[in-house]
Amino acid sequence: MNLEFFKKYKFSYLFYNIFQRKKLINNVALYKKYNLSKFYFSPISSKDLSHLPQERTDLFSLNEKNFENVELFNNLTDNSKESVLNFQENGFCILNSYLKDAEVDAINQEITNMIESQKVGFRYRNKIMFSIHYSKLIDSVGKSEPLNKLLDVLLQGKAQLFQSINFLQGSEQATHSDTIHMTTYPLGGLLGVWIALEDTNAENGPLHYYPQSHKMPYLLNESFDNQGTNFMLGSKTYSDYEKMMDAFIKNKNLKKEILLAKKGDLLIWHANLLHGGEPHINKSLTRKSMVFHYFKKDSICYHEITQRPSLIQ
C-alpha cells in the first residue's frame, strides 16, 4: 500500500492530531456548541456541517463609522480608505505603501538569513512555511495591532493568525478560493493578507483575482463530488477541484484583474475571493513576498479536501 493510497483513509491523521489537543482544544467547545457528536481530533468536512443553517453572514454592509476608532484606516490616503470601504463589494482592498522600504528590507534580510542559517526551506515547490515560529520580527508584523484591528473590523470578529507563506518567486498557482484550503463554519471566517516585498510586473509573476467572485457560492467537496465516506477521503485529486474552478470562471463569465503591486502594498481579501498567481515569465527575476491567513477566533476551522481540524497556535 502506498502512502498517496494511506492518506486517503480518514484516520491516517488521526493518530498525528490525538497528540495536538494544544492546538485542538477550541474545538471542544465549538463541537459542544453546534452539538457535533466529535472528539477533538476526529476528521471533520462540510459535510459533518450541513445540516447546520448555511446561511450568508460574510458579506455586510460597511462605512466609516465602523472605522472610526481604527487607527489605521484613520491614517490611510484617501485611495486606501476607499478600497478598504469597498471590501465588501470587490472581497479585496489594497493598502498602499502599507509599509516603508527600510521595513520590508528588514523583512527581506530576516527571510534570506533563515534561510542561509537553515531555519527555514522550501515546501510545496517555492513556499516558505510559518516563518512567523520563527522570526520575532516576522511574527510582529502579522500580529501588528493596528492591522489586526481593521481586520476584526473586515471579519466581524476577533482575527486571529494562523499562518504565514513567504515566497522569493511567484506562487504560479491556480486560481482559487482559500476556503477549500483552509474552511471555516459559519462559511467565510478567513481572511488572506498578502504584502509585496518588493515591486511586482508582468514578468514575475503578479497575483491576479476576479472582483466580486466573493458573492458566489462556496465551492467545497459537494461541488465536485469528493465527499467521501464515512471512512475515506473523496477519491478526487486537487488537479480536479482545478478543472472545476476553470469551468466555473468560464461559465460565470468572471473578468480578471491582475495587481501591479509596490514594494510595501499590502492586499487583503475575502475568503471566498477566487485568486491566484500568474506565470512567472521571467525566471531571472525574483517576485519577494508574503502571505498572512487570519481565522476568525471561534470558528470552527478545517481542511476540506483532507478532512483535518486546523491546528490553531
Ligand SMILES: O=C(O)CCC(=O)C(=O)O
Second form
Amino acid sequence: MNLEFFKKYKFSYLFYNIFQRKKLINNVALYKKYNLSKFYFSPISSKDLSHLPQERTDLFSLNEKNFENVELFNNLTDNSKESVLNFQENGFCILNSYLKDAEVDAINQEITNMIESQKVGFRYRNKIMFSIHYSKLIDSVGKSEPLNKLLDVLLQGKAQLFQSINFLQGSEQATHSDTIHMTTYPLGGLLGVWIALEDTNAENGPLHYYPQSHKMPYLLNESFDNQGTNFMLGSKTYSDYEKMMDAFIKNKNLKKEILLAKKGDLLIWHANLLHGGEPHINKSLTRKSMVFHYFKKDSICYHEITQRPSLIQ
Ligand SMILES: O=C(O)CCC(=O)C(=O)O
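I would like to compare: after the form predicted alone, may I see the structure of the form predicted together with this ligand?
In what comes next, the whole complex appears, and the chain from above leads the way.
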C-alpha cells in the first residue's frame, strides 16, 4: 500500500488526531451544540453537516456604525475606509500602507534569518507554513489587536489566527476559494489577510481575485464528486477541483482583477472570494508576501478536501 493510498483512508488522520485533544477540544461543545454524534478527532466534511440549516449568515450589510469603536478603521485614509465599508459588496478590502517600510523590512529579515537557521523551510513548492509558530514578531503582526478588532467586525464574531503562509516568490496558485482548504460551519467563518512585503508588478506573480465572487455558492466536495465514503476520502485530486473552478468561472463569465500592491499594503478577503496568484514570469524577481488565515471562534473548523478537523493552537 503506498502513502498516497494510505492518506485516502480516513482513519489515517483519525489516529493522529486522537493525540491532538488540546487542539481539537472546541469540537466537543460544538458537536454537542449541533447534535452531531462525532468524537473530537473524527473525520468531518460538509457532507456530515448537510442536514443542518445552510442559510448564508456570511452575507450581511456593513456601515460606519459597525466600526464606531474600531481604532484602526478610524485612522484609515478615506479610500481605505470606503474599501472596508464595501467589503461585503466586493468580497475584499484594501488597507493601503498598513505596515511601514521599517516594519516590513524587519519581517523580511526575520524570514531570511529563519530560513538560514533552518527554523522554517518550504512546503508545497513555495510556501513557508506557520512562521507564526517560530517567530514572535510575525505572530504579533497576525495577532495585532487593532487589526483583530477590525476583523471581528468583518466576521461578525471573534477572529482567531489559525495559520500563516510566507512567500518569497509568487504562489502561482490557481484560482480557488479558501473554503475548500479551511472550511467552517456555519459557512463563511474565515478571513484571509494578505500583506505585500514588497511591491508587486505584472512580472512577479501578483495576486488576483474575482470581485463579488464570494456571493456565489460555496463549491465543496459535492461540486466535483469528491465526497467519498464512510471510510475513504473522495477519489478526485486537487487538480480536479481547479479544473471544476476554472469551468465555473468561465460559465459564470466572472471578471478577474489583478492587484498591483505596494510594499506594506494589506488586503482582506472573504472566505468564499475566488482568488489566486498570477504566473511569476520573471524568476529573477522575488515577490515577498505573507498571508494570515483567521477562523471565526465558535465555528466548526475543518478541512473539506481532506475531511480533517482543524488543529487550532
Ligand atoms: O499569494 C498568493 O498569490 C495567493 C495566496 C493564496 O491564494 C492563499 O493563501 O489562499
